[in-house]
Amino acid sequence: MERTMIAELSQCIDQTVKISGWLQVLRDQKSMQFLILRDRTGLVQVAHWKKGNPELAELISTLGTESALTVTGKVVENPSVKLGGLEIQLETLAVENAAEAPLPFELTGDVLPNVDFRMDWRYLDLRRPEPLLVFKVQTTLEKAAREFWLQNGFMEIHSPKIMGTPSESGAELFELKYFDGKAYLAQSPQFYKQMGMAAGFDRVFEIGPVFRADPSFTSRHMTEFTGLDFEMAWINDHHDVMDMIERWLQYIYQAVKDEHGEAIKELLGVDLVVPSLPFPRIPMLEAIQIVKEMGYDLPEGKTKDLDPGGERTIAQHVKEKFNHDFVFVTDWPITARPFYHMRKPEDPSLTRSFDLLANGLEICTGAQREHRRAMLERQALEMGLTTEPIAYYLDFFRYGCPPHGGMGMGLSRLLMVLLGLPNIREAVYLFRGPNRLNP
């Protein structure tokens, strides 16, 4: 006999069904037992009459809660059942993992334990249906990502995660022995995405794992995450790349709200907004005055940049001004930005670049980048670098290299903004930082 889902069980009254899943709650009474089992799409009850089968019955009873069973039985309509309707009348049960007792924390508490003890023991967490659901989510984004990227006209690419030189500034490197040498893990796929213009590939996506040294310890950022990354050749500026970037996030609310926006509100309490275009936009020293104006002071040397607190408070603004949860902040400075960042003609002082803060929390940048081979060596001389470990990279742009641009983007971070999770750890399957690697 197959296998069936709980969720289509009211699909099989007066059948025999087998179900498989993890024994949620034990109702041991003087006559009946009741059995809540769970899988992935539910919840069903289980009834057993304790004399129709004595021994089955002392089994059941010593069952602990999380074990996983198989058990086949009749389903039958039962108005009673909150569950449905139905329930299943047991005909045989099969322990295919009895669960040690007492669990590491209750799955179904009214409290749970902090965030850092319930990822000692991850497996059992995302048993819940809140991660559950968050995975769900994350599916159909990652779906629904791919779907925009190929409607319109971008080609899949996996870049090479070992590299003989760093991808960005040298900072927040892991570097590792490789054979009679050293390598490093790549903090972006940055440097291959504009390789794939320099190749006439036009437009690249790329959904890969990316590694930043990081020493933080915050509730938004790992040493390990999965970073969602295009590149587009032959526009015009960096607001192209904004304007590709909101009709691509308003695709994916769309497709996660359709699919799953009544069990994101049930579950987590987010009603999910599909953001209206164009997103708000603005420049990075307009920001800066905004934020001084309502009265929040930037930290001192932050005079070209915001900290997490501006870009609480210009979302702020934003809300308030526009109703709007989205706003690219653009045309940052020169000093805060890599060197292959295209510069403002009219002001070279500023680059042709963006962050784009989600409900006060910067969840991707991007830019227009440098493609004059001159100017990139130049750009990077500036900036104290020596241009021979980027030799390979330069050479990207000896025979004609389009102008381009692109962004990188955290899926954990995208998926924390759209479900309103509190701690990144909540919308990793496995959270790396600076003090875990295990499990």
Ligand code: ATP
The other form holds:
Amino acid sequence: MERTMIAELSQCIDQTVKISGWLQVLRDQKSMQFLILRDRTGLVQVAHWKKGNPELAELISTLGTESALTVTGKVVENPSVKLGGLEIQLETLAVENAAEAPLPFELTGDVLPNVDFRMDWRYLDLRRPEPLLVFKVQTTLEKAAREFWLQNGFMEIHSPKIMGTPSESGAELFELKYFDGKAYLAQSPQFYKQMGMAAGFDRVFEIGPVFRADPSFTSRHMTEFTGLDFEMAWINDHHDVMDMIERWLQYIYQAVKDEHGEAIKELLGVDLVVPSLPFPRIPMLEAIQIVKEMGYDLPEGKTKDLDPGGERTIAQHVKEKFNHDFVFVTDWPITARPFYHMRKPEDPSLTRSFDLLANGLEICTGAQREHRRAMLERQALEMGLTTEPIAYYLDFFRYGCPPHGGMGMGLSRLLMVLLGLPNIREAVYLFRGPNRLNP
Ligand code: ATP
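Output block for the form predicted in complex with ligand ATP, input the form predicted alone:
So here's everything in the complex, that chain up top.
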């Protein structure tokens, strides 16, 4: 017999079905046993009349919650049952894998243990409906992201994650032994995305792992995360990239709302708002002025960019003035940006760059890249880099590279803002941080 998913049971009244799932609750009464079974589509009540099969009744009474079971039985209507007005009359039961008792924590308890403890038992944590929803949303998000990119002429690439030289700077770099020498784990697909532009691919995207040896213990940093990256050629300036990002995000939000809007409201209490276009854009120096005027004190020495508190303050300004959850902070001073960001021709102390903040959280960085080789080399030298290790990168700009730009975004950061999750640990399948390598 084929397995039936619990959500489909209402179409199977009076039929005998096979369902498989986890024992969420066992109510062992005098003459009856009720098992609440859960699969990824829902819950169902299974009823067993003890006298009908005393041996089976005995087995059932020993079952621990969260045991993995397969049962067969007849689906009958029963209006008094809260779970869909139906139940299954148990015929056979197979214990596929009994759960030890007690469980490390009660999955349906009112008070959950802290996130770090739940990370130790992530597979159990993921059995709860809220985390399950996060990953249903992630699946829809990635599908919509790809769909939009494919509709807009982007090609998917997979760039190497083992590199001979760092892609950005020496900081936050994982070094590894590579035969007799050393190599590094990619901090971003940046250089290789740009190679796609030199290769004439016009528009590329990548969804892939990114590694950062970042020793920080915040609610938004991981040492390994999934990056959503794209790069596009023949642009006029960084505004073309921002135009693309906001259309792409609007498409993703709409897809997630269409498919999961109700569940997100019910389980996470978030009323998903599809953002309107265009997103407000504020140059960095103006943003600094605004947060100062709002009475926010930037830390000493912060004159070229915002700290996380400053980011939240500018987001508050944007919410009040434009009623918008997103803001592009643009035109960053050169000292706060990597060497390959293009400088503004009208003011070379600034770059054609931006960060995107969502509810005050940075979710994306982007820019137009410098595609003129001589200029790129000069900027690298000016910022104190030696050009020898990046010679292969500079070579990308020797034989006809179009003007281009792009962005990088953390998948889990986007999930955090979409679903109002307070901690990135809740927005990733398995968290990796300075103190976390298992499971
Ligand atoms: P932050 O200032 O938050 O440390 P960053 O400036 O180092 O981020 P970028 O190098 O610009 O970030 O990376 C692009 C995007 O990748 C970020 O906007 C963010 O969404 C995501 N990201 C960066 N670092 C991390 C991290 N350690 N963990 C999770 N996501 C990250």
